[in-house]
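Next comes just one chain, in structure tokens: the form predicted on its own.
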Amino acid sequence: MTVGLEQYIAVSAALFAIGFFGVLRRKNTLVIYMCLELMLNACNLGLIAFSRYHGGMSGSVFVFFTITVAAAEVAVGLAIIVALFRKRQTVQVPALNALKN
């Protein structure tokens, strides 16, 4: 049994949709951040699927660099969330909507 391109794209689209609706519906900044990462990984899965389908390595190389940049982005994003928590004592988006004081 082989898994075709359509199944990979369906899984990628489902993961992206879950992440997208998670960003829209959640109020916790950490959960929103995880949903953004889920969306990024869904795109990476799509890139890898198309790369394997066409037989080239360009998509795989691009995904490698994307994951490398995402690791740096996670460090910066989590540092910002920790700084906001130390300042406001919450990570809920409604409490962070006004960044005064």
Contents of the next structure:
Amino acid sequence: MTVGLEQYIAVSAALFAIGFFGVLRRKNTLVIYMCLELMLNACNLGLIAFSRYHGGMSGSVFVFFTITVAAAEVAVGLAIIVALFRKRQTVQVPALNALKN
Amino acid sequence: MTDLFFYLFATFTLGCAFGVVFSRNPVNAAMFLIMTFLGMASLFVLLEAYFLAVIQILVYAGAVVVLFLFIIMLLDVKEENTHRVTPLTWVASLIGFALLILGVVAITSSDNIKAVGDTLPEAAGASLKNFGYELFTTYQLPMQVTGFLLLIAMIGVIVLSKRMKTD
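Go ahead and give the structure of the form predicted together with the partner chain, now that the form predicted on its own is out.
Once more the chain from above appears, this time first in line as the rest of the complex follows.
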């Protein structure tokens, strides 16, 4: 079977699903964040595949901006996690239930 | 030949993504994350987006994962002990997965994708010259805004990681 757009979209969706499953399953905030990055990357793959088969530049340029924003987001997110650790001495999600009930 | 490489890299990427989700040790998860990003960069190469593949390796495998490893080292995160997956998690994951499958089926069976066919247009994203030209003409304003966003992110990180007097 020759590889077309469908195969790339399938891989992208599978990666997104794995990342989503990780976000739901893991308890460690850092690993949850890694899974979020995975989901973001899956979207990038889909965008590039669409852009390749559409034949324009817009998709690739959009992925470029996505990567930049993701880098900024990681920096801020990790700073928040460090601040959280300083305050609560843990990054495990079950222990962070201040808003529960 | 390209098909073989596609299946090879796709399997590699998905396998390493499972490694991220299922490895107990956060350091192992970060290492699997690097491998996942490398696999995705090779998929980008197969899609003839060479510049983005290089950016992917430099930014993600080079900067983001190293940042993750620094934070893991800084916080001295312990290995997770055995935890149970609640039924709610399973239900939510399955619903999410089913929705994704539905979306993929809807996209792949639409008429627009049939119209794409097997004839590939010329790869515009392959040329670095095209990229630079587009970034500094059509996408001039987003480019400037992105630069400003990075500056704001930097300021935000400094503010967040500064020790407050009240501590």
